[in-house]
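To begin, one chain is listed below as structure tokens, in the form predicted alone.
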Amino acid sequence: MLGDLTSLVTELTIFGAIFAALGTGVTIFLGGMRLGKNLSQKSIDEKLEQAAEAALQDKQRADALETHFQQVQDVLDGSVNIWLRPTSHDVGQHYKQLHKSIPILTVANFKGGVGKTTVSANLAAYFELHLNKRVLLIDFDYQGSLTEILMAASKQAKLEASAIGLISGQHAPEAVLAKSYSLHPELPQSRFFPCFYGFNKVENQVLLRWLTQPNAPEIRFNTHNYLSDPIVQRNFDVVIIDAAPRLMTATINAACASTHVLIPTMLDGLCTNATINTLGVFHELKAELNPALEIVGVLPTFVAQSQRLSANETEALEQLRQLIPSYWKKAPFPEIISDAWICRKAAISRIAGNGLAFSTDNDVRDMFIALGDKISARIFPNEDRPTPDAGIGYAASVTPIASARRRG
């Protein structure tokens, strides 16, 4: 009997242990269920919150894209001038930089064939050979006419279209300037940036990225950022930019980078209209983007005689005088350079593409000295910048460029 009772107690103890274990297991299981449920709910809440945040970001991006592409549509419709849209660039700082800058002269007209390249090349020769200035020449016309002249002058047969670097804004100033080319032996103290037909593709690419990519960096001041850099300001005395006869990426960069503009024009009806329109565009650019910009003058080119104008040329000149105030809204109005115009010289045509007429023909030299003296008086009003020693040349000034390139 006692044995049976002991056995029963033992069994009950075992069953009790089993039930206790089962109870603990159930408790653990139920606790695990509750914990799992809480964790699952937290995970779901986090995922819902993340999804809501992602949806908000998608909506913001969609709204930004819609706004951006509406701006593009406005440009395509012609209701907005893309070049005059507001800029994040510090225009006040821009003005200060140009106010203390070396002269940067753009030669421009939205009519081709008026002598921009001839004037640019021979003014460069005037500044170095007559005034002993170090000149940086920039060809921003994809036709590359200035480049051909300078290649002949510098005896170079193969060049890279390195003017691309000035509008793309992708490299450091020392790297960009290192790709300029010497004009030795014709102009040993000066350098230039070539341009070829592929240049217009890059202009389009830079513009399209700016138009189609939200938050794309400003492109209108890329050239200014390079030319205002100390490496340019120290190594040159004057910059001359030969602009294309159209308002595209390079020309707008030239306008925003320049201290002065010279507008060559032939004296006929077609050129008069283009010249007046060109003046109007630069007036808007001065008002909206570059308040430091000054018009050096409107320059008659390829006139028939050096001593007097023909009846048709005189009529075109008077028409220009009458129309200028309508396109340049307030005084002082741009001057017409009527006492130092460029004549149609056989020597200029004969040497075109083979060098600089300034160096080979006395009449051409005298003509550009007269013009250059007038321009120099405007762009160097306080001639206190030291003139480099004629015996030094560019070899001395290239050292900072080479050193900077080594540091990079």
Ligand SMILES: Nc1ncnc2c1ncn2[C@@H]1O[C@H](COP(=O)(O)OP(=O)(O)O)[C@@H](O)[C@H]1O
The other form holds:
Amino acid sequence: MLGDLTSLVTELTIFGAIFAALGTGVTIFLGGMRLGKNLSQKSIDEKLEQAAEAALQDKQRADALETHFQQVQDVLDGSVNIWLRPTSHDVGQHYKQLHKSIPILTVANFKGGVGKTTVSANLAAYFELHLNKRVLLIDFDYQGSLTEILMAASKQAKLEASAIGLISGQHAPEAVLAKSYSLHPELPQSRFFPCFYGFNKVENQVLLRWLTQPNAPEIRFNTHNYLSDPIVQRNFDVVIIDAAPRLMTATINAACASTHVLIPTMLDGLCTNATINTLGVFHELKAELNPALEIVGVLPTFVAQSQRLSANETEALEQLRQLIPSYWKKAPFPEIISDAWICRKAAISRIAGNGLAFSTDNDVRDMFIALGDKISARIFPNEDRPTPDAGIGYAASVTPIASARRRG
Ligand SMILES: Nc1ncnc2c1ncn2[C@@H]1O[C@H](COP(=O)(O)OP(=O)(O)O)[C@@H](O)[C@H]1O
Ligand SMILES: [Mg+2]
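And the form predicted in complex with this ligand, for comparison with the form predicted alone?
Complete assembly follows, chain above in first position.
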């Protein structure tokens, strides 16, 4: 129905443009005939040239409209993936820019409930409290779970869903950054962009405008344009984006802005399918839009024990390992982080929405330090690692490490 309507509109628009062009030509030509007696041959030629020029412009406009409506039609009938449409963005320049960027880590899986938000929040705590990094956290899921956790941690009562500014592309970078919120007192050097229900409405608007308006500006690199700005690069050491479990405007923006992706997954059959599909999508996005993107790892979560995997978990992990090469088609294949997994911990579910488990539970903190050390070896490859703090008490280990690198 929508397809029929679109093709009808296309045809009417094209015919209209062609008739208008012909009409302009004929009117000018007849006018020229009537005035022929008074006009020199030169001015008749000029009039005819102008008419031909106007007709050409009308035809070009009609062609552009036809191409545009064909693109819309291709998306509507499913023959083209809108997110993989060719881009006018300079992908080579983009690669160079991300190469020099602070690490931008997206935590993603198209399965909900696998621990993305928990991992994002506690890794941020690791980066600031253990490595003295300044973290910019972005909540890109309208469910707003990360926002809830961070509101509690920073004692913020009233917030605006300012993550919207990062996808809408309508503000100057400083204006956007001014809308991020401090995470004082829990993470005093870090800031965050909150997200609530309503964010999805903006995601839809941005997408529809891009899809339906001829010559609409590119939208997939809006977040990149903010995060690559010197104001962000100078004021933060690492960015963490908590992505939604769906391929929408914000997730695409996260993928195009990021240097790294971390994919949490439970070790069971359902999650295995979602995880390899997620990997497949990021592989395509890397190939088409963001060649700088690296998978930092597939992270097992909700593991029953810290020391070893159960028989079922081992089986799921092996299955995942075997399937990865058919979805991530080129070596090096993404690693499964099988020596720093995240266990199911009552302390995490107990504090859910009320703060950071990293700061309140020693086991959780140690678990995220082991994971964080592994991730920072990948994303800050040229830095000295902090010495392991085995045997040092909790209070000592959360004291910022003075020698940690600082930017700006
Ligand atoms: N390691 C864990 N142990 C216990 N509960 C967890 C753990 N990780 C997450 N949870 C809980 O599971 C639920 C889903 O986790 P969440 O991080 O929100 O997943 P996602 O962001 O992938 O949807 C939340 O209630 C969270 O508190
Ligand atoms: Mg979440």
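Positions refer to the first chain, counted from 1. So that the term is clear: the rigid core is the largest set of C-alpha atoms that superpose within 1.5 Å between two forms. Since the model is a prediction, treat every value here as computed from it, not as a measurement.
S.K.: State yes or no: after fitting on the rigid core, is the Cα displacement of A346 between these two forms at least 2 Å?
M.R.: A346 C-alpha, core-superposed: shift of less than 2 Å.
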